[in-house]
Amino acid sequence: MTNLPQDALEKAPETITGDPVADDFQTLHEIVAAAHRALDRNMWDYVAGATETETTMRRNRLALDRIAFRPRVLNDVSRIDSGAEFLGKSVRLPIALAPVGGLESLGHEGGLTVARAAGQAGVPFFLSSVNQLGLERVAAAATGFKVFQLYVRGGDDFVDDHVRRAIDAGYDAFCITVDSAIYSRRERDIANRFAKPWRGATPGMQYQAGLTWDQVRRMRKRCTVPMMLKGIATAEDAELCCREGIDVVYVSNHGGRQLDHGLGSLDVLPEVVQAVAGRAKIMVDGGVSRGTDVVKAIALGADAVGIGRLYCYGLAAAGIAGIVRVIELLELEVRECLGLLGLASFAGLDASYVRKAEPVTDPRVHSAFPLLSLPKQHY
């Protein structure tokens, strides 16, 4: 008879690893629950919430839930490679840690921890310009592919300075967020009377409101690394991206945190893929919570998938180890999904492996985690 403690005996033997983080977090919903315990109400609602009625956020999840798989069988999937390429570099999964402002308020040194975790996990990360630690300091902590993301808070000199500093610090790509001309009314934060501490240090939002394609064209000429536009939601703007030489068209609605009553990102993706027609790489985010979500996005034409809330939960739950564990669990889910689709890698995955279907769950920010038990108002 084994001498393992009783609580260990209650777990399946293959899940006992000796790694306390891996043993505590054997599913993604356990990480979400731990983050809920770690964060106060203000920060939980900041991460989990969206704008006004939160319709766009729900549509992000609904768009993912409306996609079903068409698996093939009797293919050799004894060895599965879930790796990918991101702007010419090999990565562990076709995902990236999307830019999130105010990471320091989630604890564990914010952006520094995310940079270190991304390097350890083997995936790219984006640093938002809304961070308190400085782009150079975070770059020095990074060991993998890193992207600097800018909110425009000043004129041409401000933009030129950030482009130069990001390139000098070794960022592999430069990203401009373009869906935030007006800061939205995020009613969870308003109802909590929560004034975000990092907002006070970033005046000049009128410059973001005044951003135009002419200024994007000017930036593109000065940027010597791949350039991305994040917040593309139509085929028309995807076409303009390609005309301006943008390297990565990033389909996003800010996680439902900007325009209310928008389309879900995965509903937008096909028209963007058609418009781009191979002239640029395509990223997408919005509601991505499981490995199956990643596979669906790649099947529909994305080259990489951004995750935001999910890695924030890992950060809040256990710092570097929590983020790395999120990536490990996503990798397990991705590999399982590929294998059961009859694929040994992402090569060969295309739209023939998916089709539209009726959803079976009510879409919410955490509806991908049916075992998650939280008070209704915290969903």
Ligand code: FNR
The other form holds:
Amino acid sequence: MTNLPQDALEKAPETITGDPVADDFQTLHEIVAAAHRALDRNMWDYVAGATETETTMRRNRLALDRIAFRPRVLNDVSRIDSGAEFLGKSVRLPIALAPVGGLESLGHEGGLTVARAAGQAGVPFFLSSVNQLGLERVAAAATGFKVFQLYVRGGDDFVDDHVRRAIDAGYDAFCITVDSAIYSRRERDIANRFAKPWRGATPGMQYQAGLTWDQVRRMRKRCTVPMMLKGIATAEDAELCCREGIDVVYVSNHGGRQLDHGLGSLDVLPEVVQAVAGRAKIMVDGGVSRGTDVVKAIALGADAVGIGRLYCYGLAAAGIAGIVRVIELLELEVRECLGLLGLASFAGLDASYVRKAEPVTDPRVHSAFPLLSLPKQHY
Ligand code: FNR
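We have the form predicted alone; now please give the form predicted in complex with the ligand.
Everything in the complex follows now, all chains and molecules, and the chain you saw is the first one.
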């Protein structure tokens, strides 16, 4: 901290942190802009892009934008606690860093840095099986809650080996992504002729395509840590998750990167919450870019919210400090939102604090950041 008088602190707290990263990045859009400067076209489009028409991705934002708040006043919010619990552990915010493949190509040692940053920031992180570092090496760098996410690329032996290794390495939970039976056509990558260095010939894709609930049942029996299914998008599949003893039903459309013309995640959330009826925890992701987005998702019944692109931008912009700053800024926004809703914590936040309203923004991948200025084709 610099030695500024107290009244200066009160006037402009954001400008005088004395921390160069915090001073450079006083808003989330400044981090996105820095990531845009740091990444080449291929990697920018890989992260920002989605499938074909990118309709699902835009609906993620639309679903969030369609929710308005119903604030209550005259409640004591002089002390706000934005902490939460995630599978029995205390976390700084009900936020997790979602699994992202190919992180190494964003620089700063990819998944190793994400693992360290998550620990420092006090939020859980997921390691994608699409990583070149190895699940053991990343686990060793992690200090907080960690989840291993698997794409099934082999038979039962492959799955059992990954379950065992993840548990031996100390992962707190195991996640199977189930919205990726087919690898979708991401047209930004195709148009760029971008050969993803981590994809190779992607051997074993047919195993993911052949995955069924029978195999989930088998995995559930072998997995001694909480198990999550990521990519649930209907009440029907949420019901099946509960019947199979899945601990976390993870509502996701992969950030709009798999099935095009799906619903926005927040539009799916209510039917899943209703179907699950308290039998499992619920996570949701897709388009979450602001503290208000986090609060909306929790109000509608999620236990935790995943962020994908946003922390990738933090990583690309400034490595560990960039990711930590993303979490700090989200925390500031969450606390501001809770306080202005008349809530001193997430306890008591429910669907009565939100209602449907007309969106006022054309939904795009970065439409939550109206001050962001990028070339048109990079939006
Ligand atoms: C992803 N996502 C993803 N999901 C998964 O289960 N395994 C993976 O390897 C990846 N890889 C991946 C790469 C990139 C660059 C992105 C942007 C996303 C999906 C991710 O976990 C999450 O569902 C979405 O990113 C959430 O949407 P937002 O927050 O990016 O809008």
